[in-house]
Structures are given as structure tokens and as C-alpha cells.
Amino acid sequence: MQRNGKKATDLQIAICGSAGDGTIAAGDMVKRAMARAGYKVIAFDVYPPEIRGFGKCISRVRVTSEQVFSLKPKSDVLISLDDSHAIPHVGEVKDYGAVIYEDMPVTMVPEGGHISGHLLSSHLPYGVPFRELSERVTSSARSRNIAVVGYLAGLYGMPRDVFYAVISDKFKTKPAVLTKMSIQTFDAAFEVGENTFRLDEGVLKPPPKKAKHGELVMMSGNGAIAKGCMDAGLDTFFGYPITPATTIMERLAVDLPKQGKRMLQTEDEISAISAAIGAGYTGARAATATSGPGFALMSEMMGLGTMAEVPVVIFVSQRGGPSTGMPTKTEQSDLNIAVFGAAGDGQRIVLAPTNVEGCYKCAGKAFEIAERYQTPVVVLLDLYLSNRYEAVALPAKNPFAANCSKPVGKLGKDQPYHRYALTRDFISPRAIPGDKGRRHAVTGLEHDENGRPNDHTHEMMSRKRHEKLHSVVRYPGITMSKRFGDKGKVDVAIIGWGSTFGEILEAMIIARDEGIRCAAMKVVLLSPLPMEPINALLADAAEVLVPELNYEGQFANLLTGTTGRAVTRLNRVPGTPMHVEDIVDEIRRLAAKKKGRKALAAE
């Protein structure tokens, strides 16, 4: 996996302003332009904290013509619509990057309060009226951020017809003059941005030709856990809302009554959970969607849903914890709750994608598997998954199969249907209500195979309901584990789960063009977890490195509980994305740790 080194796309943009800039729009224009364009596009936003008013939002958004894992710690070009909230970011623009900016704001600026005094010497400064250009056209500052979009698409000369389809888009169902205006203003700045002379090295060369696969369509990870669920035929929904799952739920509550289906905003997460057991228990496809705290109230009705065998999908983004916790923030510190979290030694199934892509595959999958072994799934996001976009390829064919359930064979005359039968592969025929003298009560108290309560059963039973989840790990359809990068014996392999894997696998690309000889594997499958593959690269491997976003190291311990083999563990909680360079550092140090002990065997 090689890159094509400094010739190909490679433009990281931050957008940075208040709440109210059109901050997180601009970015978004300027994503779906790219996309459509032909770019692999990869963003991130970051919306402020509080409630209403002046917060800080980034809108970052790194356009590339070779497929990228991660977003880069230095941006090429910063736009500030808010100098207050852009001055701190400075930093964060690389050297001979740029920084474009409002040059002739409405009122007197405090001293030191433009961020043309803040920029480093290799900066370039692009100071633009932008106030001035927007007012100009549609006699408002509003369209302001569409100024700023069409200044950097005429600077770095990106093509306008995927920009004009992206404005018509948003504004499909305002007033047409919206439209026009918008279009105007876009071209406006458009010129300006043109005949700007444009000194900073940032590298935007023509889109490349267009996939073969079909349109490229910019999706956030929620926006693709919606996507998976409309394309699996998700029937209910329920949910209370919670950041950063809430947009999951804001997305299915336009998505699913289009199709006839049926979305509830219940009074809690207990009550979210309870509703979608209740409807899994029918025999409809059912989800839910949470954070941390609400996860923890889901708990206990999960352990129902592993008791009573009802299939359901739990949505799960993680943000920054314990208790409330930060949850404007990304982390990765729910992954015990999601695999051990309940009472009892109930297993269940978790599935964590790595990418937004892996978002629309895993949320669709969920509901055939959550079918198939008629207990609760686990997909676990987290706020950096969650609120990234990625430009997807959407498979020209649903990938998701209708129905899995086991079903019920004929009965012999007088055989009564028993709901919790033992079969040989422990998966007991399931009926439904409605089902025709298939009559039976399900229970969370431990029962027999007729679903009676009964305290004998339990060692039998319990055997049943770990025993039928073995064979997930095989699943068609679905990518559980997958290695990476050098085959056979490695110095150090990368094991690692959810967003983190975007940059460990840029780490990986990074470490390999050093000569470190390494391989990364991203686990999907986190409970029960692929036990062959996973023991396989362990074994060819001399040194093991968990990069993940938690202080405890819960995967890793997850791993060395599971194999028995010590792992380096690369640990961090600032509630942003890890920095690809300290993986490599480590990877580099791991490296060397190994050729030490080389070298003292040598000797």
C-alpha cells in the first residue's frame, strides 16, 4: 500500500467560526462538491458544547485523489469565519499553508483580535471581503459562508458545476431565489478567488475520472447507520435523543414513514430499548440508538433480550466518559460496557465499523445477525465515526438480506411448539405473535425449552445461549477481521477497532515506507471475538501494539484476556482523534526494540 507521494490531491480544509456562521454548511458544500467531483473525500466536524449562542464549530474536510484512513493533524488551509474561535487553530495549518480570512469586518476589531496577527511567517494570508461580496449580491451577510466557499473553489480551481448542483441540492425546497442568489454569491467570490494569485502550496490537481462502481455519495457515519437500516428494511425505531447518536434518530424520522414504517420518541433510553425488544419480540426489525449514559440504562433490558432470545440493534456512538462525561468528544471507552455490561454471563454479539462505509455494511448486517441468533447486536460508533463523512460507494444492489430468522418446520400432530428448543446448532425455530398455535410467553426469569420458568434448565440453557453465537464469526457477507500490509513474520503488528483504525492503517502506510516491516489488523467482530485470524497475526508477530482511545486499554485486555499474549498498549483520552504520528512513534520504538533484542542474540 504505497502512496503516490507529493503529486497526488492532497488538501486538508478547516472551516472554523461560530454557531450561526454557516460553518458546518460550508463545510459541507465544499465535501459534497469533491465527492461529486470525483475526490475521496474524508471530514470531520466539531460542534460546540453549548446549547445555543456563539459556540466554536470546525468543519474539516481533507480532499484526496488516493483513498485515505484519516484526517491529517495539519490542515493546508484554514478559513476563519470567526477570528475569536480561528486564532486558536493557527497552529494547525501547516507551514506554507493557508489562511483565508474576513478582511473588512462590520465593526472595529480589538487589538490583537484579527487573526492576520496571528499567523505564523510561513502563512500565507488570503484576507477577503467577504461581508462586503455577500452583501453585494443578495444585500445580506448571510450568504457569507457560500462567499467563503466559492473564494477557495476559484482559489484552488476546483470545478463549479459540482458546486452549483450542491447549492441547488440544499436548497431544494426554499424559494428558487435562494438558489439563484446562492449561485450568484458562489460566483461572485468565485472570481475573486480566481484572480486571487494563490502563493500557498497546497495541492489540488484535477479530479480524477470517475469511479467505475457509480456515484460517490458524502455520507457521515450516522448518516450511513440510517442508510443500512432503511436499506436492512428497518421497521421501528426508538429512541431518546442523545449526542452523538441523536442524528441517527433525527435521519430515520424523515427516512422511515416515506416507506410506511414507524419511528417513536420514547420518554428514556430504558423506554427506547424496551420499545425495540417489544418489537423485535413481533418479528419486526428493530433498532435503537444511544451514548454512553443511555447505554448504561440499556443494560439491563439487553440481558432481557439475551435471556428472552429477541433479536434487536443497539446503536451505540461512543463520546467521552464516565457519567456524562464530554459529550461533545470522542472516545472509545464503552467497549466493556457493550461486551460485558449486564448482569449475568450473557454473551452477546458487537460489531464496531472502522469507517463510514463500514457503518452502512455493519448497521445492515446487524439486523440479519441480531435475526439469525435472535439476540441483541451491538454496533459500536463513537462521535469521531459518527460526525465524519466520508465519500462512500454505495453497492448498486441492496446487500441485505430480508428475512433470517429460523423459521418453525411443520409440527407432527399433537408436538407442541417449544420456543426455546435445543437444535443442534442451538438456534431454536422462532414464532412470532400472529403465529397460528405457536402460543408461548417469553421471559427473562431462566426457563425451559417451553419458555416455562425453571431454575434447572440454567446450565443447559446457558450452554444453548453461548454456544448458538460461536458460528457469527463466519458470518457471510460481512468483513469480521482483516489484515493489512506485510504478510508472514512482522516486526510489529497493529491490532485495533472503531475510528482508531483509520490511523493506525496510515500509520501502518507511514511505518512500511520507513522499512519497518509491520501489518495492521482491524477486528470488526469485538464479541464473540475472530479467535483464528487474530491468534494467526500474533503468532507472526514479534511485537503487538493496541492504539485505542481509552485510558484502561479495554481492547487490549480484551486481548490479552482472550490469548494470553502481553501487548503494547497506545493509550490516549484527549477527546480528538489520536495523532497518526504517535502510533508511528510507537510503531518506530517497537521496531527498534526488536532489532535490539536481534542484535543482543547476536552477540
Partner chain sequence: MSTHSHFVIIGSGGAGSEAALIIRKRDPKCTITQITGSKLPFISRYELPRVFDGVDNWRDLLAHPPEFYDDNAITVRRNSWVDHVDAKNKKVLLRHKEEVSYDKLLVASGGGGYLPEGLREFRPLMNGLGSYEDAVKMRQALPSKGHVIMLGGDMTGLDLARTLVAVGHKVTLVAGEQLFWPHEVEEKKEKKFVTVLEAMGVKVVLGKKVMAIRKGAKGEPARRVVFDDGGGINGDAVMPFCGLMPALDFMIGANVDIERGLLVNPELKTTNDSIWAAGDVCQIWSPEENSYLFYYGWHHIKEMGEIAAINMTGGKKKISTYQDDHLYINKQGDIDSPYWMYR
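Let me have the form predicted alone next, following on from the form predicted in complex with the partner chain.
Here we give the lone chain, stripped of any partners or molecules.
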């Protein structure tokens, strides 16, 4: 990677093995150590779908000195802990990339079973006796994954001290001898790597200066959601386990009781959303988290939250669908249900962060927005973003407000309280049960300003529930949309949402380096859409490209239906993140199409 004429650090490592090999743990050590050293890190782990002790695991870690926004389609280094699982991924190693593998297996290897026989002529092999290194120190092969980490660190000159700290943290609850032996294994393998003549071109330059403000923390998207919830003052969380949202609940189960708050695992998703709405009705900050199948079950109660104007936050981490689909594969196919999934006209607010830092901000701001607009707020993630790790600079000061409800104020002696009073901004002053002199009715039926069932007010109240949401596009402290790249007229505009925007941004940078005038826009607020900046970009663009991880082009449909502008769709459903090169190829094609039209017009 060249930045400002200098070669910067850009090293992507893929570790592949079987469940039980310590593959994910090895990747975790690398990403945490390099983040601690001050590098930018993006990481994503792939787990087997089976809930058993076997199956393929892959940990990918991209370490850079300059900010990047996605994983690379090809890794610089592939480390095999299990050749049967790693062999299919040999083609994902770049030309002149390194392949590191066990060169002293303890059993006979069947023909074609060793990874060395599958390397391309452009690959650089590094055979290492990892099992022997582990057994020499610990008399066991169980530390083989730590030997892998040590060899990698020695080979590329990674700082030892940060790995010592990460290993010590990992085993701090275990007997001290385990930490000592793990560090000894790391050191033995480090020395082997350090004394190996390295053939590949991977460069590890000194890390950039650490940020002066805020704390740099390695966290996943789900971890950032949990942190945002805690900093926003979440009072109570109700949930039911479902991949890939479960870790949100698991983290809050540990963190909430420490602050005297509560987490309850309910019997199903319907109970979870019902309890969360009930808690929101009482004035508590309440939330739940689920994935597509669970969110489908919540749709009826979401309608109640909208009609009753009760604040609640729902985190939805998408996976391959429909039905139970592909629980351990990523997809962006729950946009339709998030925006439209309700009986009647039940518009709600939908936010979709594009990176891990955005998960933290959207999580905290979702509670403010839910209170301010008295409505359910959906925060859409996906498996890729939920499980992706990034080094995030957390703010030094808590950025979230404790209470954003519109107060009732003082009422006259004979002045009744109207829970659903019509106001200039269509947001009613909100009282909670127990407030003296603020008795009111709440129902899922259409109602009047007092909350009493009344069919004749339906048009008036429908307008109230929709009109109050318009100003959310200007809600402070959160980016609802943002344009990147060239200003003014462009050949190609790329519009995206959610985790795919990282790949979009990388593709735009490559295209601009090739001389193509292009711009990219991330849209965080998916309902209601921020129409002003979107229309401004569309007016500047000769061609519009919308890449997303679903088959139907759900966001493209939303854009086209709202703006009337035809767009080019780039839809993929492989269960994995979109490839940057696929987006770049489409940008090139559209730019050439525009150039061809211009040449034809000149004739």
C-alpha cells in the first residue's frame, strides 16, 4: 500500500484450522497485540455452522499503519493449522504471499493431503515444526497455536512486549504457570521466526502515533453495541439467544448487574420485545437484540410500540435467510422487514452503522432518538459487522444524554393531561405511570389525544405518527449520511449502507486513483431516508451504483421507489463480505458506459 509516496504497513493474515485447534484464539492474540502496538486493525472470524467440536474456522486480521475500511480479497499470509481446511483457501493468497504450515506431521499424510502440494508457483512456503516447538516447552501440543503466533511475530518483526501483555491478559484467571509456559512457547517460536530468512515482501513499518484523545480499544461490532448501551444508561435488557446477536446479550448479562441493572433471558423473541416495550412504557431505557427469524416474530409487538408511542430499541444482526437460512453467514436481507415489517402504516426509525465505531454511536444515540420521538428504533447490523473487530478510539467523555423525553411541564388546576396531544412538532409531552396528575390510557387501538379508543381520529393520528419523524434527519451527534470522494459532477456515484460501505469506500479510492471521477455516500438513517443529501448526490451523478448483500436489491428498491431514479444494482449473496474488486469492476464499466455516450454525442 502506497500512501504519500511511502510504502505503508498493510499486512493481512489468515489463520485456518479446525474447531479445537485454537484458530480463533490465535487470531485474537494477533489482532489485540497489533492494536495495542498502535496499528489500525480490522479482523473477521468465520465459525462452522455446526454446534459440535469440529468444522472449519478462519481468523482474518488486516494490520495497517493507515486507515483502511475493509478486508482485502487476498491475504498476504496464510497459516495452516489443519491442511484439510486450509487447502481450499490457498487460492486466496496473493502472488508472492507466504504460506506457513506444519512440516513435521505426526502421522502419515495421504497423497494430496499436505498443503505443500497445493501451493502455486508464486507462493512462498514456510514449513515449521509447530507441534515439536510446543512439545519441547510444554510437553504437549496444546500450545501449537501460540507457537504459530510466536513464529509469525518473529518472522515479521512484530514487537514482543505487546504479545506478552496479550498472553498475560488471556490467562490471567488461570494458574500462573500456564502464562509462563505460554510465553516460553511464544519465545521459542519467535526466535525461529526471527532467524528465518524471509522471502515475501510483507512490510511492517513502525506504527502511527497513538491518538491523543480517547481510548483505543479493540472491539467487535456486538461489543461496541453493548458498550454503547452501557454508556447510554441502559436499564434493562430482554433477549433470547440467536446467532449472530447472542454475544450482545452475553456481554450485557455480565455488565448490567455491576451497575445494578438487569438482563433477563426470556422464553422466546415475542416475550423479549413485549417485555422491552413494557419496560419502555414505565420510563426505563430498554432494549432487545435478535436476528431475522426472531425479528419476524417481533413484528406484531413492534406495531404496538409504534401505535402506543413507546420508546424501545431493537438491535437486529442479519444473517443469511429466509427462515433459519444460514446462521453463520452474513447477509443484508432484513432491510425490508426493518423498514416495512408491520401491520398498517407503521413507520419506525431504522439506523444502520457502517463500522464498529458506528455501532457504538448508533447504539447510544438510538436510546436518545427512541425517547425523543417516542417510537421503536431499529439498529441494523449483520454477521460481518457483529463479528468484525476494529481498533476504536472511544471518546474520553460519555457522549450520550441521560434523558431525551419531552417533559410535560406544569398543568393548570383543571387542565387535563393528554398523552397524545397534538403539538407543533407532532411530539407529545410524555409522562410515565406514577407521575402525579398525569393519568392516561395506552392501547394498541387507534385513539384520541387522551388515549381513548376512537376510530374517527385515525387520519389525524396517522399523520402525527409519521410527521414527527421528519426531523430525525437533523438529530445532533450522529451522522445520518455522508458523502466521500469527488465534489460536484461525477461519472459514478456509489451509494451503500451497513457493513458493505467499507468495501464501497475502498473501491471508490481505487477508482479515483485510476482517474475515474466518482463519489460514495453512506446512508446510516434508512427510515426515514435523508432525502436532501441523497437527491443532491443523484443530481451530480451520471451513473448510480448500489452494491448490497441481498438478492433483491432491497436498498436499491427503496431508493428508486423514493426518488424515481434508476440505479445499477450489484447484488451478491455468497454468505461472505462483498469483494472490493467486484465493485471496482462495476465502477469501471459504468464509467466506460458514460464515456461511450459522451463520444457518441460528440459524433
